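Here we start with a single chain on its own, the form predicted on its own, put down as structure tokens.
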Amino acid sequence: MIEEKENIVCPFCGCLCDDGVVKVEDNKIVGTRNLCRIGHKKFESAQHGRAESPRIRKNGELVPVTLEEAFDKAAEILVNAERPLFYGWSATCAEATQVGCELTEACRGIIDCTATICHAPSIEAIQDQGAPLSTLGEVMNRADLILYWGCNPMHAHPRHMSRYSVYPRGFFRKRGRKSRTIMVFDPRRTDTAKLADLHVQISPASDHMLVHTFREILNSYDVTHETVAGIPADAIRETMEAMAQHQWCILFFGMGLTQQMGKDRNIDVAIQLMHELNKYIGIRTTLMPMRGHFNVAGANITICSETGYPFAVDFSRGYPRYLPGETSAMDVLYRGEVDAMLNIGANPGTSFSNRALSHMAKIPLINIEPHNQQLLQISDVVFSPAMVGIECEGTAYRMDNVPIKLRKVVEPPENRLPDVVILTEILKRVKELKGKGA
């Protein structure tokens, strides 16, 4: 007999929809409806492609051993390093990185999120300028006018225009899509693109440019090139004009914006333009990164509040210390500096590059996945958990940093423990190696 379980969230990207209908029948997922693509093909495959659990290196090749044995041996390659890096942290739980940040400190080690090559720009610009934020709810309830800037969610976030921003009915904005202007600014001709009024296409990299060029408008300047950023100057007035017969705007931005030259100085001075817009228009202006895996902003979250700076936090010293581009994960392996590593949540192997992974394959690894990888062909300790909102519950935070409980769909397999679980088993092995007790 098949089993609807209504109201699931969505364990994929930062959007964490939460009306998905997941159908089960013996304890296997046959189904879907209300998610996107992606979404339903990581429920689709959560149970398949699974890698053996737990696995230890032994005369180079994983061999399965027992749990314990797993847990010992972890604990005993984090005690004898001098320097451990703990990284990951976007696909898994808030509750795990807790533990995460309480093991990384009693190993004198750094913690670090997939975050460090996403979007820790937009976290130092907005440690630098402050921003005004927003929830996905009141963005769908009453802009009328959405910037979507080097982004593309029509791929990377599928239900974010349809449940967020664009298509839905708000309070304020009863019509939907009709009571909506939608711009995006992009060097490419995307899908999302061709749904917009509006497509700004500008000269890769000039974004910067851009943007105080909107500024020297606002601020009365006068605008002295003829083009700016591959812009027509009076096209950029004429969009400036547009924006200025709104109400209340929002500005969705992406790694089009926060990976490029300029990085956190590129969101610097969008937060600038944002505050401008609301001082000089009266336009309310939010804006809101969109963010990648479905907690990577929880993992910035957790950190921050645990040890009190988002990421790249290193405890060597005994104390956390935060120097992004000194203690970042793929610095500290660029320059060899780490002894060991621990892996969670996350796929260092399709976005690391080849110089780091090089420093990876020399040190000891363990890993925390739940399906097979190319990480594990370098890994010492393998560990196949239970995949956090399908076979075990958890907290995750949306784009907008609002917390959502995910729900457990199905049973785990034997032997897959929770992220939870097995950190705190490691932890507690640890202390009891230095011999600060369980």
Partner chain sequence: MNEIVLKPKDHTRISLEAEVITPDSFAGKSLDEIENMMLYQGNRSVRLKERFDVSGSPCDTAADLRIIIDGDAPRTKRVGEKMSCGEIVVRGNIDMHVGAEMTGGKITVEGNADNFVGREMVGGLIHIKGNALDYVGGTARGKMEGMRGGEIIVDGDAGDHVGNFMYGGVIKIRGNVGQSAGQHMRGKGTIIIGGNSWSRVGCEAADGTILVKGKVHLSTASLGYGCIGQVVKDPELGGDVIEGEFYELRADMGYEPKCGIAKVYASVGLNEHILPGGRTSVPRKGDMPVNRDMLPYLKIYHEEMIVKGGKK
The other form holds:
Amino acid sequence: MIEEKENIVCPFCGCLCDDGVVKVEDNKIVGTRNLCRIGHKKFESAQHGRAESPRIRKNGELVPVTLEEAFDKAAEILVNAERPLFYGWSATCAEATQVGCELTEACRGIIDCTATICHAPSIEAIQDQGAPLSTLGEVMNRADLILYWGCNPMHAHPRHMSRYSVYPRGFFRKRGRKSRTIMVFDPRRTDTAKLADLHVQISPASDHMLVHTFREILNSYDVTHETVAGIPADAIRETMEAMAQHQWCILFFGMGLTQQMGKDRNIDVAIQLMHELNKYIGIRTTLMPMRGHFNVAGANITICSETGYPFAVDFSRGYPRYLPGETSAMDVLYRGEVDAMLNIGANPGTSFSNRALSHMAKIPLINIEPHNQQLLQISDVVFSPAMVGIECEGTAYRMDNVPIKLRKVVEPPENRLPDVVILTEILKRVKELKGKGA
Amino acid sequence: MDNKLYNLVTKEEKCYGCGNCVVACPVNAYNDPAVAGGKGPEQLDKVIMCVENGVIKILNMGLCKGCGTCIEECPDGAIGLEVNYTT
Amino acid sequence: MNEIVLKPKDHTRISLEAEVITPDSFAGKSLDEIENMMLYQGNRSVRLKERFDVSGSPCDTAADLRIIIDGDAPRTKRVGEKMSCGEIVVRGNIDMHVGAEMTGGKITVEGNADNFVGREMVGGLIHIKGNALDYVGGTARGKMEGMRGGEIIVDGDAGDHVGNFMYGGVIKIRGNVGQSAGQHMRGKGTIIIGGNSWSRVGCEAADGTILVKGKVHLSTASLGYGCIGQVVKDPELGGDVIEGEFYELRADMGYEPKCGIAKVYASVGLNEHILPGGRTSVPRKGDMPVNRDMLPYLKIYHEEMIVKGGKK
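Switching from the form predicted on its own: structure of the form predicted in complex with its partner chain?
Okay, now the whole complex, with that chain kicking things off.
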């Protein structure tokens, strides 16, 4: 008999849609309703292609072992390491990250989350400039001007527009889409751009210049160029005027702004622009990074609440230190400083540079990952956990930093423990070994 | 198919399951307050379409008056109107 | 002057954190005590003698002490951090944070230096004879105050974000610099760039002066060409008179005037490409990379500027 489980939170992207319906038959997921194509695929394929539970690399082959043996081996690797790296945390729950922080402190290593290769520049810019932020509920009820800059929610966060920002009817925006203006700043004619009222097709990597030009106009200087960033000066003036007609504006920005030349400096000026819009024109303006993984915001928040810094925290001296460029995962791997690594809830196999990966292949690597992924080929200890949000509960943070409780839909397969339990067991053994040494 | 001037046709292979059409549709929003606020439909017998298994699915064609709002909100042409001239 | 020579023994991949290598902490200690000072490596600590051969003559006053790192130390961080007097000479490459937060004395690096040279320094002199990487005279993340005083000289090239959040002091780069030189400058600091400057010079700078003897790449519209719009001959900067003709430009038009006006000087001879209809010449080897041609759109009139400058 098919059982419909309602109000299931989708653990895929930063939207964390909490209205999903999942159909379960005999502990098997057979279908979903209300979830987008990506979310449906996450649930549908959750129970296929699972990695075999604990394995250790012996003589070049991953051999199945008991959980106890795998825990012991993992703890031994971490205790013997001089500069262990604990990376990932974006596709697991906040509780696991909490244990992870404790584990990092016990091993005196570095903890870093996947933000380091996506939205870390946003965080760095916010540290420099501050940021006017809001929740998605506020956007739904108030926003009448929505800017999507360097992001494509139609592909990356398919339900973002329909669930939170553009289409829903809000308290002050009673007609939904018709009460709002959408502007998209993107060099490509994306699917999001097709839905926009205005698509500003800037030339690639010139966002910084365009933001600055907006600031010049706001500060009552004229544009001295005929064309800026591929856009005629008149069009820029008109865009600014159109923006000024609104009451409440939100800027959603993505990798297009954070990972191009200048990185955090692009967000830096964008925040400056928001500030000036608030100050001179009186449009209430806020901004929000479009976070990718379902709990990448949670990883930042949890690491920040545990250690005081949002990512790239170095415990090598026993107390937390933070300096992206010195203690961030990519930099320490690039310099070959790491001598053991634990990867959880991330797939560096597809996102790290070749040089970082080739160093990862040389060092002992503990991998906590439910599915068969590229990184298994260079992992030395493999745990296959229960999937957070599908097979066990946990807390995740939406892209606007709102915590949402993930729910359990089906029972995990045999021998699959939740991330929290795996990390706690490793932590227990690390503390025992450290105690013996002292 | 209902005997109507306009019929909704869907192309599932093009659909992202974003739900823009579900939420934008005035009939859905009027009949189901959850849809008006952006959520997925809660009363399936009162809405025209919903997203099922990650793609769009027409539930009650009879409710559709052929206003075409859903078509405007689909960037990929996964939903369209078919004019039935024979009736 | 008494000398203590530290000869690096072997290179490890994991960086040493050697903030104890300063004349201040070596002063008044015997060679034996110096040998037993603690360095940090990863999550372990090691004695200085395990990584360096120590020799020389110790002395009691830090000001009379010269520490020589006799060889390559590319994985030794924080040398000369918070030093206030004396001298450090590195005969090779050095890792990050050399001379960070120093208040006085002199550091000479004969090779190259990694990031954060003279981070948040207050006084003293750092001379890098090779190249330096990013954040020369900059800040640690999240801090709002960079270099406040002193002088940094880099004979080679420097990376991005030279003089980030700079409040004072002088940075002289003989070669080219990367992007965002002098970004967020807040005080009366001076950056003199001998070579070319990649994009976003002086962006969001509220005060201070940046002089570029080579080309200025325009990828920010906010360089206020035409705003101040005059040509200055032989400006005096950082205690030196710099020969040549320079356009005097406002660094960031977005900033409110009450914060002060940050200025960018760009040499007249090499910056014809900023003029209307001017095209960047074919890039030569060693020239700054030119990837996009956004330059001919500027409406500044060379003649007008010459006239204005001439009247002055």
